[in-house]
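So this first bit is one chain, no partners, the form predicted alone, shown in structure tokens.
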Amino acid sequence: MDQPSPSLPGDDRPSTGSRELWGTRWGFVLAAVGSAVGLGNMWRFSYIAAEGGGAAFLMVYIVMVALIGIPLMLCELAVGRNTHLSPIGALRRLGGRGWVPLGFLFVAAGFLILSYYSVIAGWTFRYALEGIVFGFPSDPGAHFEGLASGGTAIGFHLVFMVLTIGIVMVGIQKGIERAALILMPTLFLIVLGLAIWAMTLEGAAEGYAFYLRPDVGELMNPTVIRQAAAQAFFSLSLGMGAMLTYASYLSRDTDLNEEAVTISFADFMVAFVAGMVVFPVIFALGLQDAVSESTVGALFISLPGAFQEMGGVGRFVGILFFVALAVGAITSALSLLEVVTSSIIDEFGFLRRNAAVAMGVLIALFGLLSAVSLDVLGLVDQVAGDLFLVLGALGLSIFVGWFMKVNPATELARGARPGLVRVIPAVLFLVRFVLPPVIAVVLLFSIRDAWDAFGAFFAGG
């Protein structure tokens, strides 16, 4: 199904002709919390949640996703349906010239953190293979400083890369729908079914109480605040054009509203039950001082350490653990790879094709850095994962807020149900006054730690 892009004031290029659109309501939402769920759902999410004070981060958390991750995530959707353009030619309709650079970072974002994290997806890659075949390490700090970079890392990072590759050149209906329809529910249903046999290990009751335990001497600490913020838009795949991209495929009856709600729920469901799964484990085996705030340490030292202690069941536990790890990288990976190719093809008139594996090989090829090199992988993620989603948020936020050509009222309004549109007021107001200050907050810190980052990467070297 096809539908005319429009032609607005303001656009100094041709009509793009047709572009196609997702096949079913639950494709899109399905695809979109993929590109939202990922490695940093899975682990990091849980152990902040555990340090910022249990039940009173995961309170900060809900009233930041309300107050600025569905505000943002309805910036992107609002410009990418409007236009049905990618994040560059889709600022340039709605604001000109001025604001194509600001396209430009989006794509570059999903360019660069798409290079380090298919390093990282391949991990996931070799260790559910590994689980499969000869079982888990049973020394697995030194196993995985034996894979993490070098001619293993570089194959599966290569194998990762044809995989998304040959989803995304297939198109958006028969290749990233039809992968979100399978993939989603599966990765949905092996989370929930290892929250429940979690819930019968011995030390499940202690997991709880560290991942849950409600300290409300936090709910004022500055420190979970700025967590929980970033976090909402981090997790939601917020400020990298994604979801601007995805919408630029929906219909304009799409009620953007329903769908930025549904998305953000289901993206807080999956983080929130992993947690459930990943500390009672660590619990049950003691493994609270191994672990630490590194989603490499947990992920790929600590835990395959607590599986290959359980035995038999405990393989295939860590199995099932890693095949929905791989799951949540790969849908994450082709919304990274969609910002690309999407722009290519509308900038540049290029067959899906084609755009496709031309960006797709030189995503994999600067990637080869990322999987030498775990100081480059470090650095790369710290300026792109961090550093380039702020920048990506603050500009858009401002853009929708204050300079869009097209009323982002009318446009939210748009298709949704009359009790949705009489929150719009209210979600704009957010958009102009909330959003620009508290993501400045969180730009200077990422700021500071880029610094920081770039300053060790250069004293190491």
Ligand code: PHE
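Throughout, rigid core stands for the largest set of C-alpha atoms superposing within 1.5 Å between the two forms. A quick note: this is a predicted structure, and the numbers were derived from the prediction, not measured. Residue numbers count along the first chain shown, from 1. Compared with the form predicted in complex with this ligand:
Once both forms are fitted on their core, a CA shift of 2 Å or more is seen for S46 between the two forms. Once both forms are fitted on their core, a CA shift of 2 Å or more is seen for A232 between the two forms. With the core superposed, T186 shows a C-alpha displacement below 2 Å between the two forms.
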Second form
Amino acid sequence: MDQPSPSLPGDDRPSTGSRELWGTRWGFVLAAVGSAVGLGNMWRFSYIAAEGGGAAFLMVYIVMVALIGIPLMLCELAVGRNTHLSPIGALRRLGGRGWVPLGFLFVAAGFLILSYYSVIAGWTFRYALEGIVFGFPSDPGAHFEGLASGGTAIGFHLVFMVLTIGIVMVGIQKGIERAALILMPTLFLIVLGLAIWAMTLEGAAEGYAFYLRPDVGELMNPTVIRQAAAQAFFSLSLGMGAMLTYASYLSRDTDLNEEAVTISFADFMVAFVAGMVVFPVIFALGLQDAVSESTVGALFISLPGAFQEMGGVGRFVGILFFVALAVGAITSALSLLEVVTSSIIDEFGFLRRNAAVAMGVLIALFGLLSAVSLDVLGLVDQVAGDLFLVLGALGLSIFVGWFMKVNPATELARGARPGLVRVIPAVLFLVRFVLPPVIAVVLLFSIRDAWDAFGAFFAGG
Ligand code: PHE
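I would like to compare: after the form predicted alone, may I see the structure of the form predicted in complex with this ligand?
Next comes the full complex, this chain leading.
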């Protein structure tokens, strides 16, 4: 617990016992943005947006992020920073034993999401490497089928897990923070550069129009609304304790409110700009039909096909695109493994190195199931990446709004700028009265869709 800090002159960070802290403010922000920005921004977002009514979806999504996502992120940040503990311990400290299962749900979600996330990340590594060595394939559909599951998929999945474990093992400042400080600016530059290049393509206007065409009819579609909410949680890494865990390494003087807005804004911008790359490229080559065929179709079939047809420039751009995806994937994977690792450290007193390796290996082994079957991958995504996050988000909003032993407003006000202190009551109102009912409705639809997915899975396999 907090002891007087053995501080150096000018170091006003309060002590958090032996817990490591982020080295710099930007270190934390970029690590959190790194967690948020990932495959979700490029793989899931553009697909769901195009399917869910273009600009109409964007509007629903922005409202979800502002009214649900940011308040929920503030809940996670407040709980993490207040306790300086990973999710299970934090919920036990602030809520008592009854809330421990919610912490376990978070850890389970982190475990399961990383298990298939790593398989998809492996594909991006494979494409980046392939682009560099051989160029992109001329029959992208068959090509993808060949590499999505089985031997190659397993190989790249394992490589990705080894890298993730290697960084998490090293610790917060030297591992996760350093990786984020190098990788995130690189990713921003690549995505921005690609968007500028995409503006020059011939199909750009049609691509934007397809992406942003407002289909207001979709606003009434409960599936679209559920998907917008679930996508907001997934993309902002909420509902499973990733932000909570990262905030547990924060000192007391950071303005959580400001950070939550920065992180959410950055995450949205990357997703939005990534769409400004994906659609012009697809339309430049008239590949739009392939987009709606599957979630993976746009990214791993249409795009490589388009890059191939564009010749030398396409190859160069394609390599950059898949490198950016791989970078986004790894910084997100770090946070997924960190939730599990830090829980094992806090709960069982493991050394970081041992915890990261032991859990990473278990996750990698479980991920083999997703690496051999796309059906399993889809099912685990539906259950953990959608249902668990919604359930976790519901639990957390009820906990922070109604049951937590410390007043969340006090924690949010600590270190906050005066202007932002004034919005805290509004945030708390949302957390108490708006989040639980809205997320509960979303949960009902998520349960229904997960149920259907199970049915389809067992009927099909
Ligand atoms: N936010 C990440 C993405 O968009 C995925 C993720 C979910 C990471 C939950 C951590 C926790 O790809």
